[in-house]
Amino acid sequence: MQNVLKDTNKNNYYKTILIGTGAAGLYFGAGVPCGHGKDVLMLEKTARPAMKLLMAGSGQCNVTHGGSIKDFLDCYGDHGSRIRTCLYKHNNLELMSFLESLGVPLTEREDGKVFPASMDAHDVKNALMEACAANGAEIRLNSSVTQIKDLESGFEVIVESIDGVSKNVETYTCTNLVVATGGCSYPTTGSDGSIFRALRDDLGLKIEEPRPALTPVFVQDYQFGELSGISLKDIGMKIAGLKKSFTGDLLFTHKNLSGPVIINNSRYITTGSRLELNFVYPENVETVTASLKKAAPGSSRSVTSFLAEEYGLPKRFVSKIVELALSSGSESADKKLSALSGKEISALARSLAAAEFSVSGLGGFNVAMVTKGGVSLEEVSLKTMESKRYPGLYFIGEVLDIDGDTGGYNLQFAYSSAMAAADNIFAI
């Protein structure tokens, strides 16, 4: 049966309309002060709220990170200092207290990551949904915003909703409009970036080009597929043309480089970037060369055995490095230290402490955990999340050009920005 498009033109008014019921949207709805919820309409384009939240932390929902909130600033790339006020005012301790007040006990792992004690994202989602309902906020599903119009005092929102096989066009007006639609990552969850067109075309807002972030990186002539699953601790990484350097864990997969050092810094990497990886950080080419030259004379030990023990590296990884560096096949792994030439020692040192890779591409939005880009921070007062040009228009969460590291930082910003907007709207 063919879909029927129908304009109901109800022209419904709400004091506050929120677009998107992901983490930021649900935090906003759950944080609405008592008595104000009846004036809030929450629009969700899909049939299921919080689909991406349920994927967070592989379904375990890493809601934030422990420790001092001051340490969070370095976990948002170059933009951390710009959201200082927002993060400090509604910090990680407040977020943890808020969730526990909703009946979600939390646990903090040794690495500082904070999860619901049940390790089940559904508990976080359900608690937030129940809080939204208790506050009186109304959630309408299958309702996609297609157009936003600026009025003299407020906004008109055009919504296409699906009712069975029929598509209805409905018009709403509001004094405050909160955009919490996320970015472009995991588009099947509803965060497909379609709102950016309306924000750019209807309101003329500056949109920084959305790009995948927190994503694995593909390199040319990848030689490590057989090492899939092997992880190296605290390696060093440099990106050509970038002054800063990075350290963190590296993971080899069947097809690409992954792990925190890659994923967290993929915001700085583009196709064509050149990476230099130091698998033995903080050692360098000179110290590795010196170590090999000192150990080699008269030694009957194999190169692989020596390097694995000397630098605490997995033997399978070292064997592959030796094979590639010496270019003489798998038998290279059994080569004796004493048989190494000066040229071979230099090649091994470079392969361990300054291995070069050329980036052929990044994982797309279907695998990227977050989006780099979105509504430009120049457009927003980052104390209140309100538009500088359109009073009453707010942006919270990933729709903004903010992307955090893995470890709960993106969900923390979702909370902090949502509460900052609620503070200003409801004058708490």
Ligand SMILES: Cc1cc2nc3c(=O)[nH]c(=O)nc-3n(C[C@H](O)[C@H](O)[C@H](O)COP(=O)(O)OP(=O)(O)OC[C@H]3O[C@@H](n4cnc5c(N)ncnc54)[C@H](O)[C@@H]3O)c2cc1C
Contents of the next structure:
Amino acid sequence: MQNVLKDTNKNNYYKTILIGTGAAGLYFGAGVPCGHGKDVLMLEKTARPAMKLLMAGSGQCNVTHGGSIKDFLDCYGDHGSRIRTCLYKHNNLELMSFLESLGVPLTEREDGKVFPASMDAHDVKNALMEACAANGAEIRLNSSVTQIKDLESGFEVIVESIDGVSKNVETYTCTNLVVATGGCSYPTTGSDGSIFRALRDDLGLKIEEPRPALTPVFVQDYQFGELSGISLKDIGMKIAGLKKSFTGDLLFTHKNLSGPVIINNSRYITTGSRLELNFVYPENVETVTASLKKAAPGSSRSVTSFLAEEYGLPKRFVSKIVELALSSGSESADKKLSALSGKEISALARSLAAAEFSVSGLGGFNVAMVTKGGVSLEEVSLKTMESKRYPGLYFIGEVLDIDGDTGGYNLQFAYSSAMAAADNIFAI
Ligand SMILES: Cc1cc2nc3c(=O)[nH]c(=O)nc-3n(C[C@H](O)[C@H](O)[C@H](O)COP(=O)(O)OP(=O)(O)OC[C@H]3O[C@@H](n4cnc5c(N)ncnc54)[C@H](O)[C@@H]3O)c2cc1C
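In place of the form predicted alone, the structure of the form predicted together with the ligand is requested.
Zooming out: every chain and molecule, the one shown earlier first.
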């Protein structure tokens, strides 16, 4: 049935309106000081708040990382140092004690990732929702903000809400407007990037082009589909044209390259990028060549079992590398070390320590865990998250041009930025 458009033209005023009840929005609502909640309206486009938070960490919700907050600065690509103040002021220890104060005990895994002790994202969401309610902040669901107007002393927001089959259009005004609408990844959760049009067209703000990040990478002529599920620890990766190089775990999937070293650095990769992977890092072409040359003379060992043992690699992976590197194809896996020619040794060393791939594409927004791009950092005071051009307008969480690595860094930024905005608005 077609929606019936009905303009109720209500001129509702709230001191603070927040758009989007994802992680950042709920942290904001939960951080509103007692007594101020009745002045806060939280508008959510979908029927269910925090859908993405519930997916975080495969439903277990990796809320942050342990260790020194200083180490976080390297986990947001080139933007980490720009959000230093906000991260330091509202750091990982504060996030943890905040959640524990809301009744969510936490646990830190050996790898530093912090989760609710129950390993259930619902506990985080429920605690934040309860805190929003306890503070008196009102959450209005099925309410999508479509336009924002600057009134000089505040803002007017146009909201389309679905009530059964009728679509209502309402107008709200506020002194402070907090935009917490997320990026474009997993658009079915409500974060579809539609707010960027309003921010660009209505307010003239600079939006860095949203691109998928924390996403797998497709390469031309992918030969590793049959190794799906195999992961290699601490490989090295270079991206042509970039000075820095990367290390981390690699995962082969049916169709693409994934795992932390790929997805954390997908922010630097585009179609056409050339990748050089070193599966035996920190060894290199020269050291692999030298060790093959040393081991080969008179040896009846198979090349595959020698390399698998020498570099601690899965046999199935090495067998594939040997097959691809040596001209004799699938029979080459059984080739004896002593039968290797100088040319074959060089080919093997390159395939192991400097394998080249040409990127044919990246996983799109349907699979990317975060969005690179969004509201330009130039537009915002990164101490308070307030717009430089429009006092009273704030941006928190992934709507900003900040994308973190996997490991809890994105939810940490959602928290840190939300608290920075709340501090400024409520002058704590
Ligand atoms: C599968 C997956 C797993 C992840 N795991 C982790 C993890 O373990 N740890 C971690 O740190 N990060 C993780 N992330 C990233 C993290 O979840 C996000 O960075 C974080 O949720 C962003 O929070 P946000 O509040 O800024 O945006 P979102 O959570 O995207 O919330 C934005 C909200 O705004 C609403 N909205 C959008 N437009 C409008 C509008 N016009 N009007 C009204 N409402 C609107 C949306 O419906 C949505 O509810 C994961 C992401 C995915 C997809």
